[in-house]
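The data below hold one chain only, encoded as structure tokens and taken in the form predicted on its own.
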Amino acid sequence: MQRLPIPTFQPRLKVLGREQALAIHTAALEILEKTGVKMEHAEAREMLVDAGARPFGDDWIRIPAWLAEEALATAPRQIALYDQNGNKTMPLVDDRFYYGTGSDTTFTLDLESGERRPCVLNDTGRFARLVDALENLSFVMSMSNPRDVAKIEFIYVYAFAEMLRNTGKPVVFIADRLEDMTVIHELAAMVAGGEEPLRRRPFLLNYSEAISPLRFPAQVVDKLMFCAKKEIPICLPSGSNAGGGAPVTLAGALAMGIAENLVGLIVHQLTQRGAPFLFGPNVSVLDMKSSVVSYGCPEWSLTQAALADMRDEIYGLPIWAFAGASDAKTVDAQAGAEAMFSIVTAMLARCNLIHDVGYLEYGSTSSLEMVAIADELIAMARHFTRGIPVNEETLALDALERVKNAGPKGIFLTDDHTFHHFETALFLPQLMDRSRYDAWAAEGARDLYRRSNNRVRDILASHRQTQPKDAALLESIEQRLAEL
């Protein structure tokens, strides 16, 4: 019997209806109009006043709702990120999602000893090389604050250069001030072949932060305006964490965080209309026992799913999110459970750029093994969210008929249908163990941590970039670092 094509239903997660989304958006606009924000950047403050904002107090300013609506109208609905060879690899739009690591950890779990120790520059390179080899991670961040750089005031420049040496994938980077940002832009232009090619095919995105509640320091706005002028994609989340930098209720924390994001977007679009801006506050919670911002809590997953609903219902802009992180201090059951929860929910909500994969200890410690495990967890979640294709081939009635006609010897394992489809129909793990007990014991009874440690060691020993940078380019990068 001939069947019409049947679209595959792909499972989705929604946590807000349109009425709720509009209420949060309206509250954010009310914060801008009535409460206002502290804008400590004189040029940006003057620009906002010229556009219709009202100053009051010491650097405080109230912003009319229509400025937010104008900025939302001019910001692009898609941000295209390229790899370092100029190939479009990350179109941030609609329901497309991409995972990558995080930045700025103080400690890492040593690959050889397993001990927690301070990060060094070589760790940044190792994480970049690992991500370069992993199929389910699309971009790299530094994963460390290396303590052994030549000039600590340029720590982010050294980290950026180390990522350039070790990966050809897109880079999400941090800069402490405008001077850092300028040098990082120079290095990126060297790789891209000039400032104009970099503008057309950006392979980098800046992560910067305002300070909750409602404060915009001058150096933060310096970086925001620089990115707008150079058309470097940027996200500007804030620390609107429930119970700490923001109200303890998630709706209130979302409203305040979105208001802060809207201020960043307004300044950004007034500086350069149409420049790429990735939307999204960080709305986690302040743990009331430990006073740390939790990376393993369900609330952060809930608020970023809500933000995806805000995108779909109102904003239309690609969004920033997190996943694959944990508050656990080592790679244990807690780490796996918390990482998988956030990975699945971020994917089901169809967040766009999803960072912090591989974090432990509420973002203080990084782990190469955790990154490798999360890569497999992302693959599992991706298999789930693809849904179940239903068509003439997948219903497999012909295969059933062949097996039936073969009599007692009929088995699907040897049928051609299984041979042609098992690699796409089934999830085939690399790290998760499905072997029989005797085989597992005979191979050393290795747990997931030891299997992931071995995999990371193998990758770091053997992986080479597909298109490594030439010696002249690497020498130019080294010369620029020597000038710092």
Second form
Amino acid sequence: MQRLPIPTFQPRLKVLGREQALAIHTAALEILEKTGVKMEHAEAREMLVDAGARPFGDDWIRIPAWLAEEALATAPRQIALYDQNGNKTMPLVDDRFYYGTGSDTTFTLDLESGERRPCVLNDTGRFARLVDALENLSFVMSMSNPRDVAKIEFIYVYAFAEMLRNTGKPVVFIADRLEDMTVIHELAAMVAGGEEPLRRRPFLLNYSEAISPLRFPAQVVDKLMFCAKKEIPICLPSGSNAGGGAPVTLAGALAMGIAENLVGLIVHQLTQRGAPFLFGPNVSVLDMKSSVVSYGCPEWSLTQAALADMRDEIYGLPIWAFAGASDAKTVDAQAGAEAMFSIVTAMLARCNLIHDVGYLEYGSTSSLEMVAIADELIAMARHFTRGIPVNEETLALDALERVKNAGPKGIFLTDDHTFHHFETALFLPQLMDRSRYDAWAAEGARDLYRRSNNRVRDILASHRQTQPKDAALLESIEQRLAEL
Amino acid sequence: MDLSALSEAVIQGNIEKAKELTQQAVDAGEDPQILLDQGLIMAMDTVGENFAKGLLFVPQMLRSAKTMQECLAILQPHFQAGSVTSKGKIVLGTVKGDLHDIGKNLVAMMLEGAGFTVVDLGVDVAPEAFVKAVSEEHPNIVGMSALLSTTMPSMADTVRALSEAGLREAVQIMIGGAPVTAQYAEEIGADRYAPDAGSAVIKAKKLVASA
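Return the form predicted together with the partner chain of this protein as a structure block, the form predicted on its own having already been given.
Below is the entire complex, every chain and molecule, led by the chain shown above.
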């Protein structure tokens, strides 16, 4: 009888013990029950009170723990995100991970001049097109805060439409308030062929934020309830950054951020049971010198790995995460080191939806080059995370025997086994340079930033969407924008 | 009187010690204005410089500011009404539509620590509220903060409202917040852009000195 295949262990990072996870969860529930939150949305407040919460003071409310447990039980374990052609490309569940860009940077590094300059709408398009072409990036975000839109109050609508024009991948979007979110939903329904097909095969996910500590502004909750009703997947982190919006110690910041997330989840599930909610706060740190929220710190990687552990231990809901970002101002060694740190740990911890790839300057500047570099870093991390398949083919005793028997001329490079396996067994870099010195010098001694710049230029010049939208659809999107 | 021990206590953020020394000095009949200027504010100038040089972290700097405030509370009853001199007055707020206040609060605390009088209007402050505060408080500076790009236009609206009320020339305007840039400050006719709380203090000092 043949032996069963040996399962391949895939390296996995754990950062919390069960007792730690339970203690943080308990603290989060205690925050809901004892501290309470400021719920500034009248309808949501009433709904919570009807369900068993107790109002106090000025818009404050205390929420019993069982409401959180109930909401955790009714929210779906899997959020299946589709591409814009209706293919299920991002099942957010368990240990599945997907990387994509971020939103709202004020500046971008100009591809031609290398200068840091304010973002324009065309940048959103270029980032979307780049991501459309890159294999290891699964979804897009606007990556810019374009200043050249016709009506600033609809900035997110223009950004969303620009992404629709340039990619068929899933879109994670921002909206300012109910009004622009409604228009974005309309545009998405046009792409999906109607509201009902969009509901069944959502290609979009909203990112909204409560305000730490413990504050839920009315217009944020408006968006949350709209998404619940329309079943647009949504996440609702808050700025529960250690030392800024939250306690400086990571356990306290996590507990508070989770408490805030649970409140969002409760309101969401009370609005519509079973609507898709992506769990997870953003727990980075406030830098104690510059007071920026860091995107390169080790702490954020640690807290999101902790959240992945809590997902496995307790919550069962897919989680929101970040990676591939940096506080560096240019695409330098710091940028590479920080980006790789978060990319590899987010993957090893099995975070689910991982955004902000390509951020520089603590999220204030975006870089196309950085996105392309991160694409390769993700590929490296993925190769590592796949582990080492062990079987007769990979143990390759036959190949060894052949090489031995070939005598002095025997080398593995000429053996069939190498020819058949090298492309899967080995990581074959595209941007990471392993060329010999003389070849590298002859090519212009280009560093990673230069090489990535060239790659981005090539992609933007040559990439075509596999299933571009038809002209009539694009025209109707334009018409809707003209009505704003 | 040698105020170096008091200054040192403020710099160290040793609240108990600083309060004790302030009380002793007051009891000994020292001039509260001298205690304020040469003890507390000079200490905070040193703290501000050290922070700007990267020698201090934010919580240490804020601890010194808190120490200074507690000492000031001891001095307060000993000033003749209205005689206490401040470095200048600033009306501060997060602009209409924006509910974020951490950055704005940090700026307020640092300005107070540097000896400014701060009138904090809070968050979601409408242009009319800024206008009202300016006409009532007569500040040297109006400071506006925004975290959301969608609320940045409220800054321009406020500058316009101040102009329309005939108050634009009476104040210097300083703006800041994550999406705000020096270029934007120029576009909307603000006087200064401050990228962070530390530079807000430095720029406020310069604005007041140049006015």
